[in-house]
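In structure tokens, the next block holds one chain alone, the form predicted on its own.
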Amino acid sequence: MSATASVVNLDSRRDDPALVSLRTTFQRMHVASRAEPPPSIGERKARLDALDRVIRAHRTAIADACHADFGSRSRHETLMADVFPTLASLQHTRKHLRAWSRPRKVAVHWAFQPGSARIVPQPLGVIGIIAPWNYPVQLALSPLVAALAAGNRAILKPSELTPRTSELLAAMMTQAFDPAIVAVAQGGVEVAEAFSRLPFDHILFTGSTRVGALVMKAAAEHLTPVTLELGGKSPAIVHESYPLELAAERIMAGKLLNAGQTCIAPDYVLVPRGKAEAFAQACAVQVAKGRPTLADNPDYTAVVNDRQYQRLQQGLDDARNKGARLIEINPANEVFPAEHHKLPPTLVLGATDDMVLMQEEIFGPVLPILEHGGTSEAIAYVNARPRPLALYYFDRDSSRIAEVTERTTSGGVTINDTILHIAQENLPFGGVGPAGMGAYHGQRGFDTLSHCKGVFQQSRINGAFLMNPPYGPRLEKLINLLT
């Protein structure tokens, strides 16, 4: 069956409009990307220029649409996690992509010479792209800077759980580009279902691990490739030598961005034996330092939902039933009314590997501070879980650096600092094993949207012929010699 067929046949029993119109814009998608030939560069760096102009025109609304989905949302960290990078790619992108989409020339085997061979990177066709809530404009349009560049078409899919955003985005879409060549799918866990049950040419999705294997299941129905980047928990090691109150300073300041609804954010941190009361007070310095109060701060964000805030608050009274003490940061000792989703910074204290907090991603602004003996120890504590998406390292001696970074594998790392690791556009971002699979930005991201297709052309002079039938000794002697 062809993968149109599919389409027309996917849910045909239901009339949901949302449904509907899914399907209609996919099907026209796929048939223009198979009918149509390859945009060209120049059409692909209009398309580029077309996102860069609209993200510019909206910064103000994107503020506004991220700071009323999440109750309060600091403009400024909208603007610097959501609205910079992705103006920063399409920068990196548009520079780089003549280079990109060029043949690359490879050897040729001499036995196979004097032909030729190289790599075509091709469009793949249509792409889906499932965005979260805690980055609903960087997470649904930095893929789609890579779909773009590799002269791809993409249907995205933001979260239901983000509505003001997703409407914002879907009008964005809406007056940048033709809907045969960008579309946005509103709509909620329906929605999400039967898209990522299309038969689309590949799916990049960025959620939870939960979701992720679910999505990858509904994709395989089609063998449609995927891109998953998931999260975990992101472990912060200290050295005994790295100077206590920078790290502090380093890790809250990752920590706290966006309430630490990151999936980068530190999980957990592991600090010298003997120096967690340390830490812990370190942190409360940089905190109060930086932020005086916060129930009312603006560059304070709020839990985006009640359902969020409640498994934050389980997890946190889960860690205090089990023996932990939570340490709140509340400069200003003020009062955080349950409805507003503030939750104050919480540190906890012997923490131990039977309470939630230590057994799920946190995604909050918890941070539970353990103590290690030693870097082997630290290293084979990371090691006895499962790989996470980040890991950071506070170290200045670059043996013991190198030491941490060759023997933990993790998505991508940080040293002597937090988060910033994702913004280099020359450095791959994805995850490994539970963390995730593949991944995007830069070349990677236009590679991983591609085809890089393989072409051998052979020469007008060639031994191809001695080869051929019939074989006999002049063959034996050629394949001794190759073998």
Given for the second form:
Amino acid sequence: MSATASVVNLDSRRDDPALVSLRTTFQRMHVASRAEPPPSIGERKARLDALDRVIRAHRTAIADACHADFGSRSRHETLMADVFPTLASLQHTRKHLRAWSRPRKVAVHWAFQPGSARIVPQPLGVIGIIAPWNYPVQLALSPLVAALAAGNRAILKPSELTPRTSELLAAMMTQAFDPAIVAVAQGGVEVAEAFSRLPFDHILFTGSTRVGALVMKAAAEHLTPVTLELGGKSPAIVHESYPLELAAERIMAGKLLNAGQTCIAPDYVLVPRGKAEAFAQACAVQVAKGRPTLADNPDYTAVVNDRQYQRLQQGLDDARNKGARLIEINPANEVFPAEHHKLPPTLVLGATDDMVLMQEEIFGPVLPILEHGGTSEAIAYVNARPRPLALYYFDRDSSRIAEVTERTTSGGVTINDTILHIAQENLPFGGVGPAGMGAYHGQRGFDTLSHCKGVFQQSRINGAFLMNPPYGPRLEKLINLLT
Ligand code: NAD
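Now the other one: the form predicted in complex with ligand NAD, given that the block above is the form predicted on its own.
Complete assembly follows, chain above in first position.
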């Protein structure tokens, strides 16, 4: 079968121009990825440099586009949490690319010596990257860094819910790359569905657990491997020996970044029994310190759209109706017009399992504060629920820190702070269970989007002939030795 023929099976049920263009782009990339030799390290570095240049040149435009898409998105948060992590990942990747790309020599069993074995990373081909709206730049471009470093071509599918940023990403990619190397497919669910049905060599999806399952199902048709970066309810646990004010400061910093619309935001907090009230007070103090006003404060991001805003309001109503006490943090006593989608940080005391807030990922500036009766009880609470994407533990006792990290299973962990494990390029970033599968960042991203091929090389002088038929006493002796 020719390379062209291998892609004629693409879904051609719909004639929408966006879908036709997507199929054509994919087909061109697929054919080229099979016909052309893998790009050299120099070519890959040049691509990473082009990405770096185009991001730096569009810093302001990126902050403007995100601001417009969110209604109000802190420019500092865009630069700190969208632009900086992508540039840091580029820098780290460029620095280590040669070492990661080298064949990795591995040991050989004595029976096959002096043959040699090595793992040879090679490009997979064409990577599909599906990104969500909450960090629309970082979550589209960080996977792209890994894809390009590994020598692949890629098509990005940014979120339709941040259309200006998606449009900007498309313009940036057109400026920086040959469309046979990087392309952007814009559009809504229909385009996204068609995208996930394309026979990519790998799909890296970031988004909700529900859609992640749909993507995996669609990808299964072609046995396309997937990396799923999903969401979930990430707990923060505070030990009673840890200063409550410090925990409140770090937890609210993680919670209010992007107004809680962060996959690894602390979803709820478990504080020692009897301390919920004091912790709530400490949270209010911390918020007022950093953001004495909220409604028009450019440092406080809005909820992205009316649907998400209503979802959060309904969650709060549901909790209130079922007996929770809501503490709205509103230091300047402001009015928050619903159409601005700015939700004041809200603490929830007395939350129970039957409340929507405790069943679904919150993804907004709402923090249920629960109480625990010790580390073991907190661990048991977490372990009785779906495995979270992140877990935060506040304590200075190393044996208890070890106990919590050992006995809980989450995608990643930050101790005595929140969010920051995602910023460590040397740590794999990914979920477990319903929070996702596979990981990227740093070398893990490079390996995920490479085929790590095993190569055995026979030496000129070798003992392989000993295993040839006719089998006799000589082979039997050898087998006895081996077994
Ligand atoms: P989403 O799942 O609704 O959408 C993500 C992407 O999937 C979008 O580009 C969308 O167009 C596309 N999509 C929608 N329907 C599709 C379908 N049927 N087939 C294929 N693709 C489809 O997620 P969202 O609302 O944009 O993002 C929020 C979620 O993402 C939260 O659950 C959050 O925790 C999670 N998230 C995870 C990470 C992580 O790194 N683990 C990072 C950010 C966000």
